[in-house]
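Shown here is one chain on its own, the form predicted alone, set out as structure tokens.
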Amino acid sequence: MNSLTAEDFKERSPLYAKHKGACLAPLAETVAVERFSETDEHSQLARCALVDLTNLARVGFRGTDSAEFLLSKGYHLPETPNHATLQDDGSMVARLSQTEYLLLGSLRDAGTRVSDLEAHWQLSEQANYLLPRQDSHAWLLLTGEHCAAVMAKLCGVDLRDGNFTQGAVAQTSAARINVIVINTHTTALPSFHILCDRASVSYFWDAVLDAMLEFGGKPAGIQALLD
């Protein structure tokens, strides 16, 4: 196993205590779980897995000029609220309301594009206001054929394919906390991105893992997502 520890980095996931014994890998200026075991985790991702992406960059923008600002930076935007658009580099833009957007970084560049956008944003006459999300929201990825069945145990919203299509966004409650769920199902890998209050993520992580047990679900690292 990797000799890196979360304590070696200034920034670390609030779930780091639950990752003891996992193989870690650098992720930009921080660290992420590379894998939880020496076995191949690809099959686990396809069946039912939970990945901690909390250390990957994310940021929000709100205001009547936010769309214009993001378009000027080369982002493709959803046409309507509660939808998300995957970008060419693997990052994602979710539209949460008429004037609010949430950007999720890509593992391909360790979130650099999104983190640079936040770092270089400046207040101007434009009605476009920065909403830091790194410290407010934790970020999990639920993958596999049993995604909707797992969430059905935690959430009152029907997240099955027929009702919750690819690119759909649900701002709802799961396990009694507020969450944002983004459907990023592909033919290769069904998946939900889930964002929740950072202070509650340890509780939520355990709740999701408990709901996954019936389907053989386990935590997994980022390496299988990159392969």
Partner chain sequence: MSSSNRLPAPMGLLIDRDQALSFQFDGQSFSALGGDSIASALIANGRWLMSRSFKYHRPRGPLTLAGQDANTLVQLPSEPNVLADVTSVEAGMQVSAQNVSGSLDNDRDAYLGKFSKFMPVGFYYRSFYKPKGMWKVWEPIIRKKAGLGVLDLKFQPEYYDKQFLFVDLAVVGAGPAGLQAALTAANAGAKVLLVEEQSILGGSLTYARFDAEGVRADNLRQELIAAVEGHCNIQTLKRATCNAWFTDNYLPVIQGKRLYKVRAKQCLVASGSFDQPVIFRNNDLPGVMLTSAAQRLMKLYAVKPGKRAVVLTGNDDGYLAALDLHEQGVEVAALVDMRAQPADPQLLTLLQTCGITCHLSTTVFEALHEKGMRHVSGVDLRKITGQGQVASDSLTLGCDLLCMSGGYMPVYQLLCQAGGKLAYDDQLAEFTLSGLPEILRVSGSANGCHALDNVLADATNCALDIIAALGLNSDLGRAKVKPEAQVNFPWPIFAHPKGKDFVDFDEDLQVRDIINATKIGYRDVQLVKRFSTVGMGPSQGRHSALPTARLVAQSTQRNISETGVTTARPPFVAEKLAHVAGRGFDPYRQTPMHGRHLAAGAKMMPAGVWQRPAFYGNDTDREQCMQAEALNVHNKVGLIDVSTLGGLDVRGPDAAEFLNRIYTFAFLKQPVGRSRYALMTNEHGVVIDDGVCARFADNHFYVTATTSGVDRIYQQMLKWNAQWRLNVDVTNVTAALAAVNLAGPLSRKVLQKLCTDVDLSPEGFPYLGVRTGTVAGIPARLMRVGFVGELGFEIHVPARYGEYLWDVLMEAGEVEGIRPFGVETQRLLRLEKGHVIISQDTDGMTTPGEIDMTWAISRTKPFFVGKRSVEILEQQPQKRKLVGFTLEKGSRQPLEGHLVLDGSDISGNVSSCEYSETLGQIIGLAYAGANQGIPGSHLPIRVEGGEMVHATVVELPFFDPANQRQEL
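Provide the structure of the form predicted in complex with its partner chain, given the form predicted alone shown above.
Chain only, nothing else included.
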């Protein structure tokens, strides 16, 4: 275990107090949980795990000029709302409405492509308004074969494989708070990205872990995702 602590950094996940004992790793200007234990977390990810990605960059854009803006920055955009497209660098663009997009950074570059985009955006005459998704929303990753079963204990939308296909986005309610669920199943690892109100994530984290319990679910770090 290294000696990094979340309080060494200005940017802090609202969940850091719940990650006591975890091994932290630098992530751009902040830290993320590398792993929760010395044991291999790959099998945990495959079974049922919850990863806090709140410190990974993300940003939103909304407006009639947003698509043009993002295309000019080299992003591939989903053709229809409620779909997400994986980018070549591992980041992702989810289209939440006709004119709204959510960009999720990649662990591969510690989210710097997305955070740079946010940092350099300026309010202008263009109808392209930045939405501070990194600060408005927390970001969790639910992984493993029981993803849909766990969500069925929290959410009234059918997120089973087949109904909620790869790249699908559900803007719905889980455990009585608003969430955005993105099915990424980009590899053999089934996984849902879940974005929820940042101020409610402490509550939501516990609710998801509780739902995961019967499947042997536990929190996991980002190391196993990167391997």
